[in-house]
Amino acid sequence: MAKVVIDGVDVEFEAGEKIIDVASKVNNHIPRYCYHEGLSIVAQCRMCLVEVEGQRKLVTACSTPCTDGMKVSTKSEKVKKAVSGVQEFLLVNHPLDCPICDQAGECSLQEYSYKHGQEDARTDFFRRTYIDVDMGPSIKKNMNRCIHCTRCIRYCDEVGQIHEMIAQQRGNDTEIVTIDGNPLQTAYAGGLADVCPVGSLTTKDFRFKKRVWYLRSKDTICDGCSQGCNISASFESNLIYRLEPRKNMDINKWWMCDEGRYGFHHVHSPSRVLGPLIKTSDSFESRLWGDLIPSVSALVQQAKNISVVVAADATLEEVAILKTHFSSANFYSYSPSVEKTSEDKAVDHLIRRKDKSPNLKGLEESGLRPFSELKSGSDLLIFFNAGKVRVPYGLAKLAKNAIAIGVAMKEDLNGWNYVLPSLSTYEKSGTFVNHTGMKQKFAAAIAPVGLSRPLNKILEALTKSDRKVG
């Protein structure tokens, strides 16, 4: 295979790998603004300068292709000396407000600034200023702190597939706007905070909400959608904060969509069931579990014709415990967009899909009968969910008596008998397949919220009245 030398170090590449790929494969990190993995290039930062023998002028390392034999500098103190100029230039205009910026703790400005920048400025002229731009629902822009690396012009273009974001006027007067000043249309616009690699478009969702160094990361699953998006899930003190996508080449590469990305918040929702609910004569009361398990149990002993209706948002193994726990039982999946898999289909160019429910595959894979089969009549219903597939209206009337198992809120409880908080995604571990089959497991982000418990524990209690819910 081709080599090319880079800072004295071999490194193999194949045909057409530019120099800022192949220099990462041994861990040298080429700064870049502009240049991002998912999106075309430009070159037009020009941070990525390197010094490649027999070449008169420095290049951008974005977009000259590795040859065999080449031999690339990217500490030279010709490249040094440039690098440090361009950064110089890009904080002329940037404002100094690191302390109120959420990007400040994850900004290329900053580290750029501080491994290759200026130890002072050498301006003292007003930097320029404008007005904070409202671009939608989504998506908040501070055109002061833009470094024209136009990410989020071809992020619109190529990601989101909608001409709407544009740069007018030159030079100095440069200013990124969306087309007429249009709110942005794309169902992808939070990921434009994503490829932003400064603080000038932030997402409303999160925006003043928490400083990153004070959050904690886990790699979790979307539940979106049966797409199965690989992300990441940031929190801090047990409370999520924000959704981000994970770079997965199979399944949704660098992105995700907002439905996905803002799909979190039920996990925190005041309307959330946070412990055991009962059934009065004209309302809910609270119980512990201690006290309210031997009479579930009894309700779940004495029933002899049960229908479980799980929600396809659970994961396999809770289906396994289910069908574990009710042997005896009819077994029926609930999505609330679609009815089989085979009714699925993309909704777009990208990754979003028809049905909004992560693991309905895997429900059919275990031997679920469709929603539509169910027939009233049943002693008890059992449904579970996790709180992203809501509890249907009306489900409760289909039988004699229904308890209802996982993530409920408050609007959802009319007929139910009882209400036993059990985990969201973000709080447990297990499997989901996507509508590919592709079978994906992820962990638990937080610890459960309120009195919320584990479905194993739930269903051990109520077999043996006896046990504890731990």
Second form
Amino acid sequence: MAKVVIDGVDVEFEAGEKIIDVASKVNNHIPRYCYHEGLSIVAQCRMCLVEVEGQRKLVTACSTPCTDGMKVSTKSEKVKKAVSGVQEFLLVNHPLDCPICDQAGECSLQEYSYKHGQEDARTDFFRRTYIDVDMGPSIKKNMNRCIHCTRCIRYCDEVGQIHEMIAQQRGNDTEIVTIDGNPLQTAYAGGLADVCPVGSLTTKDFRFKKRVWYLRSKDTICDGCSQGCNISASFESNLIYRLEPRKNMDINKWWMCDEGRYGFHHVHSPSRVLGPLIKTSDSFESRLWGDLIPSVSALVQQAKNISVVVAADATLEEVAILKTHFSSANFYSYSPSVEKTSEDKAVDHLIRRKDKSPNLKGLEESGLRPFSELKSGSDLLIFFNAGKVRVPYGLAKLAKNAIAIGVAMKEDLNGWNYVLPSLSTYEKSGTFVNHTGMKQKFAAAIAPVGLSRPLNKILEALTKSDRKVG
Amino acid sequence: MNHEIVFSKYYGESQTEGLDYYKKHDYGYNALLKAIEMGFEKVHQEVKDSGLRGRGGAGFPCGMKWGFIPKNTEKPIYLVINADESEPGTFKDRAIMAYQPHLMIEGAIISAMTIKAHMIYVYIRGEYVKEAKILDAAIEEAYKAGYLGKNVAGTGYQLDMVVHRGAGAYICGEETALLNSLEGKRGEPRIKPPFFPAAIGLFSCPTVVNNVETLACVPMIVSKGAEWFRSFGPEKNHGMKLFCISGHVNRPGLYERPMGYPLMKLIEEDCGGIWKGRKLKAAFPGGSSAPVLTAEECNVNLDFDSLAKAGSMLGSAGIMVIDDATCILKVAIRTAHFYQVESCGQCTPCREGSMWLKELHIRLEAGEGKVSDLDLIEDICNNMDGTTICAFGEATAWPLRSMVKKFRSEYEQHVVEKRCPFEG
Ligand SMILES: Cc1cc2nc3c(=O)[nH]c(=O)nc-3n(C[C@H](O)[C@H](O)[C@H](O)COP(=O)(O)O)c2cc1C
Ligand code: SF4
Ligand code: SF4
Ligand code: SF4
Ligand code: FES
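Take the protein just shown as the form predicted on its own and give its structure as the form predicted in complex with the partner chain.
Let us now look at the entire complex, which starts with that chain.
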């Protein structure tokens, strides 16, 4: 295999591979702003300049393909001087308002300033200023911080595939705008905040909510549709603040949609039922688990025929638990958007799917029948969900008695005898099967919220003599 | 020094732009007929042998450039004429297009047939409204006379030619920005690799971009031969050349002289010396992108290699002469301002550096600068030099660095006196 020598280290490469990626293979991180693996190459920021033996001028590592025997230096004096020059140029007009910037702590400009910048500022002129601009429901722009890398423009063109962001004017007056100032149309606008290397484009959802160094994050799977995008959830004090995509070349590449990105707010919604409820004559009353279990248990035991409706945001493990516990019951799957996976399809060119639940495929493979086959009139209907699929309106009326286990909203209580709070996707571990049949395991990001309990603990309590929910 | 007027015979006269006039007084498409007779491989060889170097600025050998077009490509091949002429102090292509448009068209037809292009685009500077109209009319005449269209001069070769007007951006003279602009995109230079025009040019097809004057040399080379062309100018710098002189001389204007003509002779003899009895202070020999020459350094010959040796460049041959009553910092401000507003803004060093440089020069000229600003200017120029996508970065850095280096004491005087010494 062909080899390049980067800072004295031999590295193998495949034809066409660029220096920047080949260097990454040996943990040699070449600084970059405009380059993004998932976007076309423009080599505009000039931050990735490296020296190639035999070439008079420095070349950009992001755009220069390796050739066999090429000798690259990423740390020569000439490179250091040029790179620190580029870094300085970027700061000539930068407001350096890190203390009030959401990107601070995960900002490329900050990071490279430490690594490649100069200690003192040599400029004392007024800086370019613009006012903040609203770019639609998802994104707010602070043009003062923009470093003109054009990742956002390419993201809209190439990922969102809507030509809606452009560079206006030229040179020093260049401003990144949406065409005619229109709100962004793309269903992937939130990704602009991911690709923007600085704090210029931020999501309104996360803006000013939390300094990122307080956040921890855990890998998980988006439960917003049957695609199963790989994501991470950032949280602090058991509160989730944001979701971000994780690279998975087989599923979502580097991206996720806005619906998925902002689709965690039910977890901490003030409407979420966070303690067990029992229906009274005219309302619902809260009970402690221990007080409620005997009557729930009795209701289950009296029922001659039971229907269990499992929302397709349940995990494979939960389906198995339900099937073991209610071994003689009839099981149905429920997704709000499709009846069966055969009706599922892509809804755009990228990743969004019609089936707005993450595990219908898994439920079908576990032998659950389609929801349309559910007949009314059973003694007891048990509904289980994780909150991404909402408790269906009117479902409780299909049986004499009805118990909802899972994540319910206060508006959804009508008709249920008992509402037993269980976990959202972020509070549990488990496995989803995405639309292509790929099994994806994930772990809990946060601990159970309120009095919510895992399904297995709730079901175990129903049969235990001490009636305790573990 | 061998000398023959080949371009500017009738510049300044009226109604010279028609086909009839061109037939009576110039090559009259006989060079095209000769080229057809010779065969285009021979034409290519002749152009190579002539040593013709591009007149757009870089002086790249024309015949060699044509040779980069891939053989047996299935894609269409394009010839694009760079008539954007926006380099400060440059007005030679304008004269060719205004007074002898058919010379350029004939040269373009021969060149297109040599590289097997069937389409010629002329990208003309937006402000050249009159010249664009003249070109349009001349192209129409050429179509009617059968030199363009489905059957060029009875050969069965199809060739079309279209004029496209720019929208007022200097950077669209850079050949890859020009191609982007022609495609309807933002006028931003492309990265090379991969976008070498000969391989991936206009609409991703093989493309040759040549300057107006370069192509206007082709009919005479075909007609009179490579040997004749080589009889002008020193080795590797051949041909007659249009020099644009502006600034503080008594007779500014367009002068046709052989390559290698002495700059001082041009200033002193041809242009009648420096105006108002003043002395020469400095000159840009090749547009504002060329490093400035001090009065002593002006003892240089006007050709690519001599000027390169003198640390400057022939560029667009736009010679701007500066007298000794002029504040060099004012010249620098004007230069920096031009590059600030004309930078396309893609590259960080160019976008930010040009603006920073302008601010520093304004401050210095006003007497509010610091001595350390001089080193800072030099360092900013160093950081722009060789770090950008296109040569615009150097075009900004080189002249500004040359001014602060060569006129450092004048810069310092501004700082020490806290005012411009040239203001009463
Ligand atoms: C910033 C910049 C501006 C340029 N402007 C012009 C121009 O106005 N006209 C021109 O012919 N070439 C211009 N050039 C040079 C072209 O890129 C290109 O080299 C030339 O058109 C090639 O033609 P030639 O080989 O016939 O000289 C410019 C180059 C740069 C970097
Ligand atoms: S807004 Fe962000 S992504 Fe867009 S050009 Fe500016 S810095 Fe780059
Ligand atoms: S495409 Fe689906 S899985 Fe991916 S982020 Fe959007 S909702 Fe979540
Ligand atoms: S050097 Fe300047 S003009 Fe050239 S591409 Fe870069 S920013 Fe644009
Ligand atoms: S990362 Fe290579 S030029 Fe921007």
